[in-house]
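Shown next as structure tokens: one chain only, the form predicted on its own.
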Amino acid sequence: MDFSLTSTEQQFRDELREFCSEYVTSEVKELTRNGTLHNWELHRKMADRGWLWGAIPAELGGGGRSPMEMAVFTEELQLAGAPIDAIGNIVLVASVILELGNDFLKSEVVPKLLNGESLASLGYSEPEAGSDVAACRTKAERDGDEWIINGQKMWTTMAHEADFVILLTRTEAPKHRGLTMFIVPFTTPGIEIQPVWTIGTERTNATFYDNVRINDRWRIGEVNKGWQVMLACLKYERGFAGGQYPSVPLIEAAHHHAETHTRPDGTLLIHDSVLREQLVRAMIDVEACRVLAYRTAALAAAGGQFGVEGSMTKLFSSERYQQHCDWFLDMQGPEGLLRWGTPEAPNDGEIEENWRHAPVTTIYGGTSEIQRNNIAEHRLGLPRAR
């Protein structure tokens, strides 16, 4: 349980202060506003830093930077509210490329990738599946060296800004034996992209293919074996996800908002002792979201199996960041509602953004209902819900 950092580990948390002071400034993060967590300009300066390319696994032909490492780059661009949702497609589909793809795939897509000339989607989720991604029913239909796909997926984030997606498709049988992975040119035509706003004001989308034709070059896998290679897509997701932090900046707009305001009996809101203990608890639940976090690294360090305490990070933080959301928001009373860019709204309507954000947390990468599964079903040996 001592997770003290190396030197070299320390070394590179204090490169990303140091980068983080200088480029994700109040003018990067307030271009986030548009509902695309994603700035051009900073990822490729991150990629001129081989950040990009340090995060794929040295096995692979990366540059193999730790688990604790990558515990440490995610945790500090989040704690800068750096705009960095692209980067974990980046590298589980530059990873599972190299792991799984061909020549072709290998030498046009990754490097693209890495250097930070394109982005990647994932195409798994469809309207009628849920989070039963073996659900899938978009269809590939072989046509000599060519396959036709027809379909729609759903949560394609980033689509928008990508040049790749990472389809999942049925080919033959049903459930896990007749899926097909194909990486798609969004190029490609018969292509259409729909946005789809969330509650938070973030953009995902809807893609749809319509007779969309590509060479069988653009395949990953066997055919009918697409399961093993989404089992290889959850591998790298779960290996790049670190802690998760969003409540850190929260809690600084909650504190700054409690000693500058008072109560009707013109005392600091500071002085309440409700607020003060939710204050300190949403401290703790941060240290132990922290401490799940660099557990998570250190056992993927040592080569073990991480996919619970995965799901235990991403389960606590979300949930508990929701929670923090609501003391919040109901400190500031009835004007805590008003949105960003209404005069009158606190804290320029920083808690309300979060607190409208914090839903989407407990969905996206796995909702609470998967990660709650997982753990009974591995750590506490439940039996499998039928």
Second form
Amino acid sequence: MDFSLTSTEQQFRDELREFCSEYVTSEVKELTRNGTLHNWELHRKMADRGWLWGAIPAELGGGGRSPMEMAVFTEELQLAGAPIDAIGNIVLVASVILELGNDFLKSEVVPKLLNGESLASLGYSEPEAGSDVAACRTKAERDGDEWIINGQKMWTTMAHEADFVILLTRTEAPKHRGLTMFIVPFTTPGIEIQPVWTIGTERTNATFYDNVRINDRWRIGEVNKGWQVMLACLKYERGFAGGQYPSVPLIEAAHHHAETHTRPDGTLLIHDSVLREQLVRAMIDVEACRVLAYRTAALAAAGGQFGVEGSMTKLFSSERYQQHCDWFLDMQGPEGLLRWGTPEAPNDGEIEENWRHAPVTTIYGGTSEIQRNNIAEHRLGLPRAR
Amino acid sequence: MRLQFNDDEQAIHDAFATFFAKECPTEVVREAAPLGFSRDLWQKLGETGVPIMALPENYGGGGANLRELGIVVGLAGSSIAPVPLVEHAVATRLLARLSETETDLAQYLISDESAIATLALRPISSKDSTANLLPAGAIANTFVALHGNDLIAVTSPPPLISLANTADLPIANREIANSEIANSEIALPDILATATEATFHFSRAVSEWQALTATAICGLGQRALQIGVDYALERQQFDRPIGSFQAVQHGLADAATELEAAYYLCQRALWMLDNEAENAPDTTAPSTTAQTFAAMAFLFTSEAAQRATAASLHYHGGYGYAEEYDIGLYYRRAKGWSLIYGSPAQEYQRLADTLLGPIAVA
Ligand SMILES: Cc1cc2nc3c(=O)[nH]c(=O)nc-3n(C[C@H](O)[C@H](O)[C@H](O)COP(=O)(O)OP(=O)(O)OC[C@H]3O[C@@H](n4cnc5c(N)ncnc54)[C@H](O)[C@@H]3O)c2cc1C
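Form predicted in complex with its partner chain, following the form predicted on its own:
Now the complete complex, all chains and molecules, led by this one.
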């Protein structure tokens, strides 16, 4: 066993730390409060440094940063509180196109994504198909060289900022076998995007497809082999989905609050032994997330399968994050209820904002139940429960 | 980063997986109770060189690092082996650090090759003359303790009877002779170090104990989980294996997840302690020192293993509560191996002082 980083990995970490301390300012973070967890200026600065190309595996013609470098990349951005959702989508869509897409998609879509010009959305979920994503109903019908798409997607996050959506459609009846995947430009006539506001700060969307016509060259993968593309998508999440360190900025905020606020008896909150234990527990949980994330990356680097480890990391970090959010919002007492923008809100409502965000982390990217099913079946060898 | 075994590590693993499977079935564990020690197993382990494998070579040891020792310790934990491997390794490493030569070290372990050394985990006030609830105290020939300002070594005959306890631990209270009391029959302690040198060596040894014990507890938890999974696949209710019920699956999946994290926390703690000993820099930029990390890994792993053994016992239904089933052995030891260190609540407060800064007195 050896946990040391190579000098390249270490240098990359230093570079990222420098970048984040300069550009991931509180103003940048505040700008994401419009509901879109994305900041174009920051995004283009990262693209300019070649980090988006870098995130693409070398065998696909990308910059080929190693899984461990990618682990360091997502770690440092999260520790700094930078939004990473958009980068995750880009890396995923570009990688899948490079692996399974045609030359047209490779030249038309990939450079725009990796140069920092365009974003992509993930169009898997539907009103009636969430965890059971293969129950997808959005229909694609062949018409000569073209396809006509009709249906609705739900939770198409970032659609209002993105140029493309990777769209899972049904082309035939049988469940997993009748699916086909497309890349669809949002400018195509017949698409409507409606905002879906959430109890968190983020905005997502419902997207509607009404006789949307696209040429066959926008298809990715074979007809009725969309499920294979879907599996490739999961492979290229590369540690972005859900994140592993949501608790770090939260703990910092809680610690800061506790050092600057007093209890009714006039002593500092940080002297409270229950709170001290909670802070230590949360810090230990972060170390647990870190070793799980490193383990997943090390497995990927060794060419191994890491689906179960990814599930464990996502399950553990999101479940514990919810616990941490509860602890630290409670710590603030009734003042904790105040939202950002209210002058009295402690620390500009940062903990309250985390607390509202917390529920979604065990839902999107595969719910906790789906992760546990995966672990039970593929790690413990228990019978498939679904 | 290499988070799997290399060939040497794999070889150690394979050899000792075989050793414990053969030499330490649960009958051995049951026969060793209530003393909590199998001399036979200890002797066999002694023949393999494991008790001294992590002593420096110039002290007659095997020169292994803590990670290598940890492989064996984890396997001993899986088999809940009734041998004081961690205590002995930690105490002899400490004695070696404070002995100039191999002969100096040998004086503490004179009686025979299977002599046992151990460590009192909590500082003892200079006013007190016993080391209470000493781990391996019922069987150890020599124990090291931080007594007042002094790090001392006491060599005296072990009582070979333990204080009856939930986990069949070989614990006992041991006397520290006092020069002011005339005609004490016990030899006076040797003073190994004093003042800051004493606390420095003591806290390093306690951290090694925490990281290695956590590793043993992790092995224990993983085996307990496997026992639960095997049972869930075999036991039928409502015409199907109980392991096909999602409620059961999810409880086991949570246990597996926590133990996975615990395992790598333990590995990292051992790696950091090895690095600290070699003065190698930690390039992963940790937020803590090796010793703090060892305490973090210990707390996390203790809880993960206790939850895993409790879940595994629970999914045995009534049989889990029956003395005859092995899961109860694991359940009791997961608690005992953890709690012998001290109350976790106190340990969290100690860590808080390190990680958050002490409570400033106004
Ligand atoms: C803010 C937000 C952003 C999102 N962004 C995107 C996006 O960009 N692109 C996209 O495609 N999707 C996105 N999603 C969708 C997300 O992936 C789904 O919400 C998620 O997969 C769950 O599906 P569902 O909401 O239909 O819930 P359901 O599948 O209906 O689940 C409801 C409950 O039933 C449980 N359940 C379901 N199946 C099982 C089972 N087999 N065993 C045990 N329990 C089960 C679930 O765990 C859950 O608790 C987003 C969701 C949100 C809230």
